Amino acid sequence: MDFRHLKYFVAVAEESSFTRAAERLHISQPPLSRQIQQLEDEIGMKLLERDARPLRLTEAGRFFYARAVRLLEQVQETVSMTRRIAQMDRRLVIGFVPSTMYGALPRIARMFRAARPQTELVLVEKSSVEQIEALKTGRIDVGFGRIRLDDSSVRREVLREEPLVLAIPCEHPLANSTAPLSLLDAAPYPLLIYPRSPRPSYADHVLSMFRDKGVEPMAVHEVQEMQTALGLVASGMGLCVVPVSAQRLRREEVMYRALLEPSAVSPIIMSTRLHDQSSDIVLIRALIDDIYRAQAAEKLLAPPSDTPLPMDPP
């Protein structure tokens, strides 16, 4: 058994079709077929139900197949890995999603890229689900993201739980006040999430915080990008609810309330792949850690403030 049988009965059990699968690998269906044979042979046993239509896993198949993704992808993250011990890979793809873009993220790109010149930095929008899999085939190798997604070939680490804030029409009853409100204050208004896609997100994570205070919004309106979402709250369309360090847009047209619920905020994660402790990861983490201890000495020089909403960093 070598690696090629395990790359290819990945394939014909994910595309269900020796003719698909085939296509997938840009090869021919005969040479594919007997591929697959020699490693059922090999094994002792059938893996592959070939007369059912689509084409299924037996039992022994279905264990194979969920070993033979986690090897690819430890031989994926091996080959990733040396090449950056050797030094043969001179470059650091961070992944990210939207909102971290206005809290520190762009702060530790310069810090990095002062610290590491030879080191070609190069940041990706990616939405959470998306930055798992792009780890794991090394397109990434840094994700900043905000949901929580378990995958044992990724290290996941909270770095900071961030405030949430909603958003509101400067001409809205409820930017009357700049008391903080609760989540049921909004509920009677038609509501902005983002993103429209891929699912689970944030946009998830903001209508479950209603779900459990019991309530649903009065509607729920859909869009792909937060900018998109506070344009349309701008315009009178409806509530969103953000991160705090999103507060400073467009000032002009919003008001920003704090919510009183403890649930309300959203974890800014930083996911790695597993056993991947080289020196650029390690420095991304130091900075993260230099950053935080700056701001929480910036806060205690800062004099009292009136601003009911500080605008936090992540």
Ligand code: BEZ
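Residue numbers count along the first chain shown, from 1. C-alpha atoms forming the largest set that superposes within 1.5 Å between two forms make up the rigid core. Everything numeric here is computed off the predicted structure, so don't read it as measured data. What changes on going to the form predicted in complex with the ligand:
Here residue 247 does not count as shifted, since its C-alpha moves by less than 2 Å between the two forms after the core is aligned. Relative to the superposed core, residue 77 shifts its CA atom by 2 Å or more between the two forms. With a cut-off of 2 Å and the rigid core superposed, residue 35 has a Cα displacement that reaches or exceeds the cut-off between the two forms.
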Given for the second form:
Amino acid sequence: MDFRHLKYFVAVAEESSFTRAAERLHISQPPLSRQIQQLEDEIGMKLLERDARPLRLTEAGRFFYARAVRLLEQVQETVSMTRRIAQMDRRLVIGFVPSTMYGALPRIARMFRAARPQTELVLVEKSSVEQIEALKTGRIDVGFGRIRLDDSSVRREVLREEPLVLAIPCEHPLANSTAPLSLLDAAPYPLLIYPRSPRPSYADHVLSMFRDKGVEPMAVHEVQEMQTALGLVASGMGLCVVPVSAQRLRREEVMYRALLEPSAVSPIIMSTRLHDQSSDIVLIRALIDDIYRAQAAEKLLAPPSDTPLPMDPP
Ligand code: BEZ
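Switching from the form predicted alone: structure of the form predicted in complex with the ligand?
So here's everything in the complex, that chain up top.
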């Protein structure tokens, strides 16, 4: 069986007609019918009910159609991924969820550009879900996200688990102490979550932390971005759970308290195409290790601080 058989069969199945499928494939009808006949002979099963009008698939045909579509998509993905890898010497595209910009991402980008001036570095905002598709179609080469999503063509590594903190309006009753508090203390108040879409997202992660404790927040308002959520916290509209690296935002109007639950963390996940070991990707991974090592050393040297919040990585 060759690749053409699959392409021809999918066209006939989708058009429910040999005539329209032949037009779509820019071939004449007799060779198309011959190819489908050959395919059926090879499988030893009828895939089409030829007498039906419009043409219908047999049960075996429906099964074969679903698998053939998947195979064709995989071939297409493989071609785009290979093209992207061939272009890697000139361009590296990183997809990131916005909150990683408050962590190590700007430093990684600066160091990468200094080390590889010949490679154009592009940073594009993408949700964790979007990153998977963008990796597979070659629109990005590396993704930094926060949601564990399984895909057999994507390699995923959790770089670290970042502590989460509760953002509280300055005049709120919970703002009268800086001590760590529980999600149970936050549950009686309105909660702002983000991003609204696409799901699953960090929003679901936050909601499931409350559900794991057997509580639901009193009311939930969904917004698209962390910046909007923090603006609404500053306006007194509710509370919001954010990564600790975001706690430097809106310090005049928002106070941040650490959470007692050990589960109150969010992973920073690096995703790449499976088996893509290009030198740019190897360099990015090495820079992350360098940054984490330097941050650990800076932390050891820093004088004790009065801030009650857990600070940056690792
Ligand atoms: C970090 O903050 O640890 C981080 C952020 C983006 C990419 C990689 C690491």
